[in-house]
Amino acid sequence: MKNVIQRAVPLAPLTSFELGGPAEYFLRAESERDVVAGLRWAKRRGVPVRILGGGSNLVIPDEGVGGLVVQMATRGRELKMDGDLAELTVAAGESWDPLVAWLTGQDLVGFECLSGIPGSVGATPIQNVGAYGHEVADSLIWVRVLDRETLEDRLLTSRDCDFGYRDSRFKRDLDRFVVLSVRFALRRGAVPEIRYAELERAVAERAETKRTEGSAPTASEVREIVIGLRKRKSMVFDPDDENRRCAGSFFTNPIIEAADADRVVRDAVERGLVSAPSEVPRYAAGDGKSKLAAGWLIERAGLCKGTRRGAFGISSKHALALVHHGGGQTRDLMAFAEEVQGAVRERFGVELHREPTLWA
């Protein structure tokens, strides 16, 4: 093992939360051979292994936890052309949006809408990272992981992963699989897709701006309006801003009954929430189902952006994003967390899911 297992070492400057305790055991993973001796090593002493990416979707305990933690810290891209067709492979601890900027920069469409987006590549399949109408799971061909219990090499494909809106079999199972690497489809050449009506619009509006209608945005282009629209909802790190230290969205949208969803639209309209039904966002899902706005649920619910509660609030850019405001502990979050879903639940019937994951 080329890296050395430390002890008490401290988590909540690996977390874009910046909270809770140390991790018992600690092995920052820079190759697959690592990842392999560190859980021979976790399991000849019996203790429980958790697997680190880039810490912006996680949430630690005060606490901290028991057992190894390792970091994916393993680097390296392939990329493979046929024609237009690109196949491209990455190592699980690659950063996620410097690799999406590289992509853009060679025409190779298929991410640009996911620019901006913080963490590792491991962590994209497991979450199915998506924003913008797309998702991690439209470009995936296969992960290949390690399986925990017989430390073999496994190759996933997509439909193996049993991807669903923001979930997969890996988030199903988390002590199952670690992720080594993934590979993607990837295009060049080919017109961006723009599938969510907010980026269309502002695609719309850049092209005006530009006199440039009628022409199909660019992948560089399309990441750059990303980019802009995210920075605008503080979903882009910036050291400077009160609103860095989250994980983005807190909750994922809800996906409720059609009949449910017609409750909501109802209850909206006779509260005087909205004059009319079409003001209150809401999306089919399939199935004799409905996609709610769980920032526009959080603000109607009386949680306005810029809600504090000592050293936790709502993004004053977002009402989807929790933020920790400095020298908070994580009981308190997860407190300020339950008051949001509380608060969502008596107005409007509704539960909202936790996307962090939590490390009890």
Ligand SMILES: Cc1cc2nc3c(=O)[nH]c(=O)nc-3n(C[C@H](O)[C@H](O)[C@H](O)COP(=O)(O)OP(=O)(O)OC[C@H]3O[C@@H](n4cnc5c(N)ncnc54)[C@H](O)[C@@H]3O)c2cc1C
The other form holds:
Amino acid sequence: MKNVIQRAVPLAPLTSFELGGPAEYFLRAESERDVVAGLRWAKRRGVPVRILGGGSNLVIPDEGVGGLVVQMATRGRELKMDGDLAELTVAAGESWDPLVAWLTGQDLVGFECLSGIPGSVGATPIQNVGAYGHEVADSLIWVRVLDRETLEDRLLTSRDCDFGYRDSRFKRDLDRFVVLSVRFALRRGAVPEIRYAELERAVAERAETKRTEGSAPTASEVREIVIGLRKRKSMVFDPDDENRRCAGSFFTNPIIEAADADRVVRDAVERGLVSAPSEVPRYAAGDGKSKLAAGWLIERAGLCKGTRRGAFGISSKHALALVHHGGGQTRDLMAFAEEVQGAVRERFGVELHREPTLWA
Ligand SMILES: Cc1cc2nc3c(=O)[nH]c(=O)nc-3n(C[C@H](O)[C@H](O)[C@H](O)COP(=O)(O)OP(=O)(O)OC[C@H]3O[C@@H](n4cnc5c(N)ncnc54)[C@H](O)[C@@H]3O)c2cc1C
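Output block for the form predicted together with this ligand, input the form predicted alone:
Everything in the complex follows now, all chains and molecules, and the chain you saw is the first one.
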């Protein structure tokens, strides 16, 4: 093994929340061989293994975690062109957003709407990373994984991954596989597909300002617009931003039976929270279900942007992001998350589910 296993390594600086205790054992894996060696080492000692990417979707308990944490630091990108079609294979430890910048810079279309998201490539299939109407599942061909039981690698197709909204078979069974690399399909020079109303408006505004109405934006232009929108919500990491210590959205948007969504809308009108049903953000989610906006529910349950509880609070720019203001403890973050869930449950009878993984 190239890198040695260290003891008692603090995890807080390796996560975007900057919270939690140390890893009992820690390995920075710069090669796939390191990953396998780490898993073998842990197996021999009978200790659990956890996989760390960029730490941007993780909550670490105050007492830290027992066993081995393997930080994915593998590198490598391979781009193969066949006419305008691109097949891109990327190692799990590569950072996502620099990859997107590199691709959009070459007019490779597919990930421009997923610009500005922190973290590693290997974590993107875990929760099927998504934003502005796109998800990695839209472009994913396969994921190469290491089966943690057999220590053999396997290719899982997009269908095998059983992707859903911020969900996949990986997220449902975190102890089964390590993602080693991912292959994506992209297209050079294609017209970026804009599927999200807010982004559509921003693209149209820019075209008006630049007097380029009628001509489609390039992937780089869409990237720039998406990053602009995300910055306004503190959804791009910025060391000077008061909302920087977060994991992006702390809750997923709830997908509920359409009849339950009807009830939420009726209640909101009756209680005077909105003047018309159409003011409640609601989207069809297939199978007779509706998706509600968790941020809207949180604010209408009385927890507005900028709410503070000691070292924690709701982002001043985005109601769905819980923020650590420094000097706090994970147990207080979790208590605040429960308060938010409780307020939404009480006001609307809707359950909010946590998006980041808690290493309990
Ligand atoms: C400011 C901000 C904005 C964000 N915006 C978005 C957004 O728009 N959309 C979105 O979907 N997410 C968003 N996120 C959440 C997060 O960036 C993504 O989920 C990202 O993919 C997490 O990557 P990571 O490498 O940091 O994963 P980590 O936080 O390190 O890990 C997350 C989970 O994945 C597992 N994991 C990581 N790598 C591997 C691997 N190679 N193999 C197996 N398991 C692995 C970990 O064990 C853990 O369970 C945002 C976060 C922040 C801080």
